[in-house]
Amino acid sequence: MSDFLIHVAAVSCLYGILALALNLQMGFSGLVNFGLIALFGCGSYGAAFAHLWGWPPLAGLALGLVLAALLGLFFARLGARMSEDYWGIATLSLAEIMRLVFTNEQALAGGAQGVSGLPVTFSTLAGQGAGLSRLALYAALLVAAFILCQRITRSGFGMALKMMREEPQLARALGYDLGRMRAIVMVISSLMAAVAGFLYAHYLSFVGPEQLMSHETFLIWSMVIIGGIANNWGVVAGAFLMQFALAYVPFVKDWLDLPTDFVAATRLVIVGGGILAFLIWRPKGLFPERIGGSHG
């Protein structure tokens, strides 16, 4: 397998495992989070804090996850007080402030220069050793999130969540607690973005602020919604779809002989494009959620 092949298939895993936590909370739960990527920032400067303070790298790790459950039970309190159109936009305008005060802020991680040199996860490996041990890591907390969404929404816990999306009202006339469902399902996903976040940092080396830009959440709406909403198996499938067709883009330009500035414009073009046209022609994905069905 060539290193591009690797890379590509590395970074699919790691989108896959983001893809997964927004299902868990946008597709099965109905929370509308526009502010996934801050969750994963909260990985990644984790990794980017422990690098600075000379810690270990699971010392950062650690660190991130304590980011994210916060995060996530301060996003599931919003969402007690505000309806769920307003909830999104809260969660975007929060993630937005969150990259703001990480570009801004020389002395917290380095301003807009952002935190490099650290660690590479297996860099000690030699050859096409280091990327294989990456990506057969990657893939397989890939396996054990999906696994987990799995048992999670095909448990008496996924029936009520899929009732709290589809019938709010009816869910709290039988009992259930609302608010306590919601700050599960996003400690949950917090966890599982900043596990991502974390790894992105130790495979690129690098932290900045503009891996928080808020059209890298969109992205991973778009594996979402293209996949299949509320189907595990469609948004990996859209994860892996989305970062293939974003990864030859370049290849597309130099054939066309293209300007550099088609690559950038091209996949704005897929994302949104991708999003809008099924959402307009397709709207439950390529793998549609099958109702009372045997994969979720």
Contents of the next structure:
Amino acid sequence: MSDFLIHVAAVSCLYGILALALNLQMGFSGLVNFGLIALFGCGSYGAAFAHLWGWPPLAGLALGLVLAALLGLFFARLGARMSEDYWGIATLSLAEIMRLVFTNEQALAGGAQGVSGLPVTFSTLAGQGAGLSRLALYAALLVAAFILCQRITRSGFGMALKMMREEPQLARALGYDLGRMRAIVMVISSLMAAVAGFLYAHYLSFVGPEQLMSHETFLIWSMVIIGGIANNWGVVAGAFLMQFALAYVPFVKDWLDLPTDFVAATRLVIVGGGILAFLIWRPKGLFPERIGGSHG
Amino acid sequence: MTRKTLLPAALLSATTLLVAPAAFADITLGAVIPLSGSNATPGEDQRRGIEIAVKEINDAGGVLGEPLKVIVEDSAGKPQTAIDAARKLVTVDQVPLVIGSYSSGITLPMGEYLVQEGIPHLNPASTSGLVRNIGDSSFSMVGLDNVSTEFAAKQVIANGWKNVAVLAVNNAFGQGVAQEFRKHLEAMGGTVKTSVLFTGGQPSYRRELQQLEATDPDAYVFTAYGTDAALIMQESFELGLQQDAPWYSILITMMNKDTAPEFKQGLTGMDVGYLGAGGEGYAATYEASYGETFLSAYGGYAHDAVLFAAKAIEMAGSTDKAALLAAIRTLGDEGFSGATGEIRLDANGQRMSQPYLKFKVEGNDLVQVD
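Now show me the form predicted together with the partner chain; what you just gave was the form predicted on its own.
Complete assembly follows, chain above in first position.
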């Protein structure tokens, strides 16, 4: 297997975890989160702080998870007081605030220059061993996240989440504590996003505020929309499809002997055009949601 | 279930087809530069520099008797895209050396990836002081911030401007310049009254400009990329800031092309010298090929990076990594003469001396002053 294929597959696994996290919030619970990247950032900056302060990497993971859980709870708590669309805007703002703080507080984590030189996971293994081991680790975590999401969405709790999404008044009337449900969903998916962020930081070996730009959130949105909202298989497929499409554009350029500018234009068309095309012609995505609970 | 399996299967077969390595007999190098996003103009300049260098080398018979080729990939101004591109170049195209990129926030993570792989990395433009620590197999063809800001601070003091206000773009490059400039200016007895960092791409910079004006400085010292700088100059003109105090630009060629002449009268500044002794030929070829003068100061460095790499491969006698790294170090010690002047590398693989030029604006053009 070529190194590049391993690389793209490994990154796709991490994006798959992010897409599952977003799907749990947006797809199943109707929580329109535009600030997912902030939760990812908790994980990556957890890794960065651990590196800066000389902690072992796993302590960075723990720190990232704690930060993400707290931020997730904060998101959920904000959601109790405002309607869905306002909440979406609030999450976007919070993610931007976080990015601006990390850009401007140069003493905190290097400001815009970021933190570089993080140890790369399994870098001591020889040859393709490192790449394959990373891919195996990420794939195992993706499978674990997938099973967790399937379990949740097929359980009674999952049905309650769908009810919260479709008929919040009815759910409330039936005695469901929507605030608590929202908090549980947010914490679970925040932890998933933070794990992806932590692994990504130790893969790229660099953490910087530019990774927290809002267009990163929309890339994950495109995976969920194209793959299929509220379908766990679909969003993972969407994540792989988008990552592979974006990563392989330069090969099309080499093949057809096109100028390098072609790559930039095509990537824009893939993300922007992809979202638009699916919203217009196939709003349920490649793999539509299966209605009817446990036999999906 | 069939649809579920069909897609991954199709994807897999498509990708295996795509990753089949291309069989090139030529010597192929890789470059990752911004061809889209806000730095697309200097990126294009770098691409032209590379193109000219490749032509020069091939006209002279190639490298080790083989034609030279440089595969150029777009960084899109994003670290993830740049690293994807570098990985493609290293693992699929199997290049022995990668040149790149433009901004420090991208060069740092990309360089670190290349260092992990043991692939020689030539930095043609990024000047953040952090570049020095990327690692053993990373080399800079350009002098870093600490050198350029010292030059700028000396000039500011020489002009009699003791109290200045600094405006810089809020990214890895701008933060580095603001910090280093303050350090040098204060060491020379000057004062930075305020350092304002602005976010690029805004529709207006009046708020930032008024913040600067409030400190009543002797001069405004700024550094900004193309289109942002054009707006800053226009608004500072409209607000009357240019009447109160002179403006001085660090790395003036980054912004000059984009700014209209009426908004930059009396502007002075400095930039990396993009032509050293023997660079006239490069300038002439550039103008003949593209029908205009340099788009930025950085094409020359990308050009020299290609020449430097080609010379190192000749010295090594092959594209073997270890031999190539040894040859780069030897060449860096001996010194190499490119379009940007003599390139000598210090123990960290960074360019030791770097020509800088003083400029003033005349109409739309930059004129060098002594």
